[in-house]
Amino acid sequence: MWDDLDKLGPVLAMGGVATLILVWGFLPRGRIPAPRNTALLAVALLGPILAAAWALSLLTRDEAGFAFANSMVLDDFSYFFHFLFAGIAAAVLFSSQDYGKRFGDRQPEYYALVLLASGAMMLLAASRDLILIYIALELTSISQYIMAALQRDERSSEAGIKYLLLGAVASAVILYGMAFLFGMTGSTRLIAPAGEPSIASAIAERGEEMRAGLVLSVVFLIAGFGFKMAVVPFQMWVPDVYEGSPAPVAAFLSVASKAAGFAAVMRIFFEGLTDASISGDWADIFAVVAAVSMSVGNVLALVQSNIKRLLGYSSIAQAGNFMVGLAAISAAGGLEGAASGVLFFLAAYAFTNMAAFVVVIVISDRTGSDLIADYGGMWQRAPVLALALTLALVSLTGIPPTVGFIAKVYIFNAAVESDLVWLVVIAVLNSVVSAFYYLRIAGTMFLAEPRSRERIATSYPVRLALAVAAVGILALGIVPSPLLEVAQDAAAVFAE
């Protein structure tokens, strides 16, 4: 029980801060002092600290394994969403210091709710269970429902209402999934000790026999989580809520929601449906959804005038680019050189898009437009800020010598080796596409005449939270082998 509860420790810290905030936020006044932006960020900042550092007592103690009934497991796969998702919730609690003051007196529920979803995800990257996956899912996404509507007036309302009634949709497709899993496997683990039953042991002997249902739930859990990666055709919701919500949620969601998608989806297709008889369709299904999605998010983000539509659209396109290491499994070894990809390709992203978001929270911030042609001479207004948006920009178009450029070399390495070359010209041409969006940014802000000439300050945390990610785009596109070689450690765990 004792040994459970300690491999659940990164979670449990997040979910308590998360508490101990809610509670002194309900606390009648009286000697107890009203939270206060500042204190709320300390307090809040303890729990990815502390999640961080006991995930890293754990990993030093080797306490790797499963926990509660084989439903949970902690291994390098685990401690890498662990310390990914930790770093994310830190970067938008520091982004947030300015912004969180227009929650108002929901400060409070703000912090605790980035808290909660955080812990969440970290649950469901450890989660080998299909009942366990849909509860941290839940948990995950009921979070994010209410931080997209927490700013309360009619944008953020409509997104809010927008985002739930559409991830109720997608989590009642992802249950149809998981149940007619479970109703021809008879488990709803994925993976087990020998002799106990599992989804992959069940489908390694009688996977012919039932195949056709096999495919009808891998259609069913890819639409589900096609939702939340926010891949074509369930892209819908993305471009609304990222405009109507705020822009802290906003970076929450392109970042840490999108990572814990993946997450599952690498948990569940890779552990437990990898069988020869399977493996192959659902290969080719996500293969042609990357294509689709890298078109259809690079074309539409084309044509956006508003900086948090055009980075929805682009964020859509870029799981186009995740997704391509999901479809490239069927070469030599080739599932542990995807999943790889596909991690290394996630903590990149980490980097370039939260730097990209929190150079958005700042401007939206100080001059309440969202719109692009609003961030004409930025250079001049806020020269850090435009170099540090800029720097993004070309590690999202993937140029070098930023990390982006690097994520797709890898990425793209791995599906030419499993003989999908057609994807990877396409994924090359739609580089080449988003380049003329994500450098119009660039070019507005250093070649047009500004529209205000007052300079836009910015706090000492989120001066720490751009350094950190500007830092990691480029020593990391300089010096790659220490994440690479994190990202095939944690893969390594699917070829065991």
Second form
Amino acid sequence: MWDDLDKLGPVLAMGGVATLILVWGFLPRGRIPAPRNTALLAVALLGPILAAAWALSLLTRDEAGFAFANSMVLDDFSYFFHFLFAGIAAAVLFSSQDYGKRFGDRQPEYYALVLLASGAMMLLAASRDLILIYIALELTSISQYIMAALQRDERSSEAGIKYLLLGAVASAVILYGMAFLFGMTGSTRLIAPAGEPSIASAIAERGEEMRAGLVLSVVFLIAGFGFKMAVVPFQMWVPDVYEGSPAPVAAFLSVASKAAGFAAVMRIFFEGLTDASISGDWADIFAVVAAVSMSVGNVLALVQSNIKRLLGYSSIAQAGNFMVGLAAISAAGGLEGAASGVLFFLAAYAFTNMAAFVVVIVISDRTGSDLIADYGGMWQRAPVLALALTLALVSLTGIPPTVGFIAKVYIFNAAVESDLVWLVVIAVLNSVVSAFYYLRIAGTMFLAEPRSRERIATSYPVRLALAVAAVGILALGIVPSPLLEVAQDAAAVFAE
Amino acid sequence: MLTALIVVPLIGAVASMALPKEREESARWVALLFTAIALVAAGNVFFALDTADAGLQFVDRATWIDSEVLSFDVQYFVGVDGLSATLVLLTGILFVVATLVSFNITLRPREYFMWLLLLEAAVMGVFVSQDLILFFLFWEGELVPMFFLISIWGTGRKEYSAIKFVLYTLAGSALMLVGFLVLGFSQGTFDMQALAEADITEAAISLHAVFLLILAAFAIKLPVFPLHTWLPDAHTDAPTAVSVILAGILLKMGGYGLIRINAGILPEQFDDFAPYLAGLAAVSVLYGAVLTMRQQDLKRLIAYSSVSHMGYVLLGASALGEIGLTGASLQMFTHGTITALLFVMVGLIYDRAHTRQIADLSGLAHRMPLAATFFVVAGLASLGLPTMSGFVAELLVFLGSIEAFEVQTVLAVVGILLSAGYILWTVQRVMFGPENPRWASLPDTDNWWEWASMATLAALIIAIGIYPSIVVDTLENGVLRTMEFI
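Return one more block: the form predicted in complex with its partner chain, after the form predicted on its own shown previously.
Let's see the whole complex now, leading with the same chain.
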């Protein structure tokens, strides 16, 4: 019991701090000072710090293995996402310090929800049981529905409602898929120690005879998770929700929520459904979804004038890139290679897109505008922000010496090894399309006349967040080996 | 030693950006210092190269990215043979020239010279890389500096041209990356030397497709008809120094890749496509020359003439013979110096007259005798006058290709006549003819930096024309090494 709880520690830390903040926010005013911005940030940061410290302690104590009757597992894959989500949560908290004032007296809720959602994502990545996956997923989603609507103006509310309705449908679809899977295999455990019932072992034994049913449930699962990962054709909510949500929430959705979706999908498909009788089928579906996502996302991003919408569509296209990795599993030994490629890309993308969104958050906060046209002359008004955003955009395009370049090369290589050359050709051509809109933003900041001469000040936490992200983008672009090794270790979980 | 070629400009870029705002004018001196050091290093590589040694020289090698789960081992692997060393020298020279002709840059000089130096690091990297992924990294690394150099310091429709340049290059290099990945996966290495030595017979897709994927990037860069349309726009709207670099070196990256990677690693596929490539080369030469004659803008004129002249590189390479390859390589070097001088001259004229319209410029020789002299030298070299460097290169190209591709070569020879036509006609219209009263007070070249850049280039052009062995001996070392793989 205590051992199980210990393994759940990082998640508990996030949840604990979140509860603390909520209680603090609800305490009667007067006797205890109302939570103020900086103090809230300091307390909220305890969440990711404690969680990361706990995860680190588990790691050094070598506490790997199953917990809670095989429903949860601590392995390198879980650790990878523990640290990733702790990092993303810290970055989002940091960058919303100034923006947070707009939430008024709902600030404590906002900080608590970020922590709750991130904690749930950690749990999601460590789940090896369909029921636990569903619970973690819902905890993540519900927190995010509220976050999207937190600004309580018309657009924010609309974003929240839209996200809630479509998200609920997606959850139901996932539940259908899970129910089918359970019905056919008689277990909710994806994988279990030898001798105990699990989905993987049931498919290994009777995979051929229930193939039709399995394909059906796979289609449901891909549709449902496709919504969470925001891939075409399940992406319709993305632009509206990103545009309407408060900027830090949009950042959180585009980075953390996406990574969580992929973590769950990798668990389910790479652990539960890897059997050769079925893996070829879903690899094909992933390949098609990848091609469509990249192409549709990029083409629609081209015509956007609102930067949050543009980043929304671009994140759909980027999800297509991750999908290339998921599709590249059919080759011999490709499972591990593809998985490490996706993990590397996820971490790289987290750095890069966070940097981009932090800039958008600050500019959106100071100018009150999300129009790309208003980024004209940003180089003169806020050189640090302009440089950071340019670096992030270059990395998103995949131009060296940034981490985005290595990520793309790595994932495309995995696909080439799996004989998916056609998909790689589509992917690289899409990179060219994306260069057009990414560089156009950079060009606007450096070339266009500024709309106003007023300089945009940046606070210390924001600068710190940007500096960390920028160093990450460049350093990992030049010396990718450390992250590569971590990603490979995490992916080694899927080696048979 | 080769690493210094990449690192010196990088340090220079940082030094330029690190200057305090009040002293931003000194950026040009910083740039001159670092490009000069790089030139010394490049000269050292060129002259210290043992032309009798058939292998790679000055090799630096280290594992850079190592993946256990994918066949994805990327090395930091640099080395040169005669071909690379010559192009490295050209790069060193032209970046000093580019810095000199940028001395009048007053708009945001620190950033300008930072991008210029970053560009030099990337180009040097392309020529010394011996690992496909490393090569690709430097190849792509050139895009961002070029984008900003053209779009900030250019003229005319500069943003359009900058983005067009980036998209064309990116499209080509994206396909090239796929080709590289397929090649690398088929042999389990991205080591160019190992790939060239290996007898590649099989890959995930047909090797002919791989060849075409890789060719796409080089054909765009070279540029080969019909993929050349980015070039006139980029040239016309780029600042002088960038035009010099673009025509002088960046186009050569295409020719270099064609010889080193397409011919060196996939010679059989090259052989299969050679007649078509030679045909395209002839079309490029003729089409470029015809369009050149119709240009009204001096920069566009030189840009189109580059399309025509780079056709010779493709033609010489197509025959896959020793003479042709030597001719193609020499053409790259000489075209680099000649076009650079032409662009320097045009920049100089534009700087004073503020127009590049040939019709407006008339009788400049009366006012600018010195400039006129250099312009004539460059022009004559460009049309391939004997004793000038262009002549030797073109002669070798034709000698090398005539046996293999008779028709294509004869067609391409016609290009010489056309180029004599447009060059002489242009010199006549711009420099001689009636004196336009508008230019009565035009000063001649009086700045030392203009002098220095023009004199250096002209001296090189004449020196190689009279005594080609200076570079041909070294180039042959590279050609012989390539021939071993073929």
